Structure formats: C-alpha cells, structure tokens
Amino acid sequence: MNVRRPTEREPGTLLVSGGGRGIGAATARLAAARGWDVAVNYARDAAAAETVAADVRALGRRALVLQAEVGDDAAVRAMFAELDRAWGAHSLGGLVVNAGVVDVAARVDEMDAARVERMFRINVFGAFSCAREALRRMGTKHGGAGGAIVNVGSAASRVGSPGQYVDYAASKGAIDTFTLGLAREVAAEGVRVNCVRPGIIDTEIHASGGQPERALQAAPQLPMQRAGHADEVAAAIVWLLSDAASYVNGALLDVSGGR
C-alpha cells in the first residue's frame, strides 16, 4: 500500500521559550533565517528579547515579543492569546520549549524542597502548559494545520549530573519521557513532536547556576575537547522542525559532541 507523503509547507508562525538568550535566541534567529515569523518568550530580561526580536526583523521576518514566566500556567495561557491576538487563531506552526533553569552545584541531600519543586515547576510543568496550548492551536483535532514541537532536554538526563545538579538532570529526564509519550499521542493529528539533547554548550546558563567558566573548564574532559555552541544546537532544532525532518518522530537527538 502506498501512501502518499505529506506535502511540504512554507515555515510559518513559530514560539520560542527563553528566546532571549543562549540557545533559544540561536533558535530564533536561525528559525527566521530560514523563513519563519518568530515570537520571542521571556521571562525577565526584555531588553535581550526585543534585540533577538530585532535581528528577526532584519532578516524579513516578522518578531513578536511576550513575557511570561512559563512555570506560571495562567501566564502561559495570557502569553499564547496574546499570539492569537497578534497574529491570529491557528497561526502557529512551531514550538520550541527551551526555557528552563539551573541552580548551584549541590548534592541531594544539600537540596531543600523549594529549590526542587522550582526546577520541576519551570522545566516540566513549564514544557507541559506550553506543549498544551500549542496543541490546542497546531493539532488537525482542534481545528489546525498540523506542526512540530521541540523540546529542549539535556545530556545530563543521561549522566545524573551526581554532586552538581540531579534535581535538573531528573527534569530533562522528564522531559525524555514527556517527548515519547507526545510524540505518540499526537502523530496522527498532525503534530510532531521531538527532543534535543544538548550536552556542555557555553551559553549564559552556567553563569546562573553560579559557574560562569563551567564550559571552558569541561572541555578538557570532553571527546571533543570542546564546549559546543548554541548555533550548532539551534541547527538541529531548527531541521526538526523543518519538513526536512517530516518522518521523524519521538526522536531524542543528542548533540553533545560525544558525551
């Protein structure tokens, strides 16, 4: 039995979480270089947001700018009407769910609730709320044309992160699961849904666990003796969404250079 390919479309409307920064505004501009209208998410720093927004607009591309805290449902509910207000019901066609946080170096037992249910609230719950209003925009069961999810996890899912950070390797862990389950449960109504696992990529997010210089200072214990970069993560974000990668599915694609 033959079935017939889906046809390719034109990129379109596309929401990044944690656009202003690291790999999220590697995404957007990238995403944008290559013919998607970018909505840049942030949480606190809109003078980043509206510079990635900016360079978004300087390739031809269409930017909108919206804050929310994406561990706050109801401001995840806010930031995707604001998106529909904006550029209209259904338009979206993309999601990367990107944000997320670290904390300083701690063992387990070092660790106190508050500190755990943040790094749950905003790497999972966060990736949970997200996921569901774009479904509820993307999916052919609520009325729209079909999309692609990536979720931003991490190679620490794999190693455990011991005496750093288990609680956000046990997050991205989530995350792996969440991918496979979605993927599952949604490929049928026209949306795809894939992770991206980075390993040690020199961004701003080791400075806010307290370890500015932690990419520089791994790259020696690395197979390739080097940090990675944002751009080279945001390429394999930017394929996945893409119909370039139209029959792929669940997937979790490491880019870690080998860890």
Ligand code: NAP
Given for the second form:
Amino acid sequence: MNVRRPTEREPGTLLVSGGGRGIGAATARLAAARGWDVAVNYARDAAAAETVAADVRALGRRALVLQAEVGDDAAVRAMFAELDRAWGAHSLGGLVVNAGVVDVAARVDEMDAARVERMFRINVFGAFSCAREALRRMGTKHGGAGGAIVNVGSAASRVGSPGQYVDYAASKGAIDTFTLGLAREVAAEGVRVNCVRPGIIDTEIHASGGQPERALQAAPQLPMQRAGHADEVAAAIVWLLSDAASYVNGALLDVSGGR
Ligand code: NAP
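Could you drop in the structure for the form predicted together with the ligand? We only have the form predicted alone so far.
Starting with the chain above, the whole complex follows.
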C-alpha cells in the first residue's frame, strides 16, 4: 500500500480568536469537552472570556485568556508570544480564526473608507496575522508537529449581503480564497486549513450591527424556518480540527441550514 496516513494525534492546545462570546465561545467549550486545552482570545469583554475559560477548566482542561485586538499585527504577535511562554513554543495544535465584526446596515455608496478599512483590518488582515503566527508554530517547515486551522467565513460570501453590508460579505469572500490558497500552500507541511461558513446564527453580533432581533426576524425566510445556534457551528469547527477530518483540506463547509 502506497498511501501513507499520519499517525493519529491526541487533541493538543487550541487558540480560538474571539473565543469569549458567540460561536467562538461555543467552540472553546466543545473543544475542551473533546480534550483540547484552549486559549481564549478576546478584544474587550474580559469577563466573558474568563467565564469561558472557567468552563474549559471545569471540563478538566487547561485554559488561558489572551487579550489582543486581532486587527493589530503587533498585538497578535505579542499574544502568540504569551502563549509560547505559558504553554511552550510549538505547543499549538489548532487555531480557529473566528474573531470578526459586522457594521450597521448601509449601502456601498454610503460607506466611508474608515468603515471598509476597519472591516478588512479585523476580518481579513487579522486572519492573516493569526494564521501566520500559528503556522510558524505548527508547520513542520518551522519545526512544529502539524495541526489544523479552521477559518470562520460566512454564507455572506455567497449572497453578497446587498443593502446590508457588502463590505462584510466581501471580507468573508477573502476568507474563502485565503482558505483555498493557504490549504494548498501548507498541505505538505502537516497543516490542514478549512473554512466553516455559518448562515444566520443567533449571537450578539447582530446587536453590534444594530439589528439585535435579526436572527429571530430572519427565521421565516430561512429554509429551516429558524436561525442556527452557535453550538451547531462549533460542532463543524471542532470536527474539522479533529483527526476525524484528516483528509479534509481546503474545504468551505456551509453550516447555514440550507441558506
Ligand atoms: P459575536 O457574538 O459578536 O462574538 C465575537 C467575538 O469576537 C467576541 O469574543 C469578540 O470579543 C471577538 N472580537 C471581535 N472583534 C475582535 C477583534 N478585533 N479582536 C479580537 N477579538 C475580537 O460574533 P459571532 O456571531 O460569534 O461571530 C463569530 C464569527 O462568525 C465572526 O467571524 C462572524 O463574522 C462569523 N459569522 C457569524 C454569523 C452569525 O450570524 N452570528 C454568521 C456568519 C459568520 P469581545 O467579547 O472582547 O468583544
């Protein structure tokens, strides 16, 4: 037989960007239940991140809370350095690129440059910064033991979100392409890269975009007549991180209830 499979790995240490609330928090909790130690990154809400970390510890795993604005490359580098100090260089086995923002509903002809710049800085540049630092620790090219990256994109990359936030949809389109390219770039270096594209999920992100009831209000227009739950997205993310997905690479997995 000439098809060589890597040896199966135990879950190791995982960093979840934006792990304090919503999909990231659900992912951190489920990953801990599946045996991962979890570093929980957040931007502003320290209390939420600490709560998630406490839940991870209650599941018998190690947790670390790391504040960093992912749109600030220096802050991302400092966060990974802190992770190295706490858990050891090359300890990382997984990264979930989850931190992301929306903005209030607007047409493109109403968007100023500062808005679009912020959107891409956090959602796209932040993904590049986090993935680069993770690859330098996980990639066999860099002396790492391999690992997995899951990017959190959005079904918005397919639908474009007209009249709502085309800037957000375009930033998630970039995440799709980032996934496809990076997956092939590092495939021979022990790192798989995939993307989960949620549909409308019931989290606080909609309130931050000025539409707190969006998930509820959208339900009648959705194929399954309901929005998704954060833990339904987390299940796909944690599967992609796991050895059960050992030959899944460069996939864009819709978790959108058919939307
Ligand atoms: P959420 O409930 O608003 O939570 C966002 C999390 O990301 C929070 O922990 C937040 O930290 C963190 N975060 C935001 N900006 C950050 C930054 N600049 N640096 C570091 N952390 C930052 O959002 P969510 O709904 O779970 O969304 C998570 C991901 O799923 C995003 O990428 C989003 O685009 C994507 N998504 C969501 C939906 C949906 O319907 N909910 C649909 C498709 C895709 P703080 O707690 O400190 O603020």
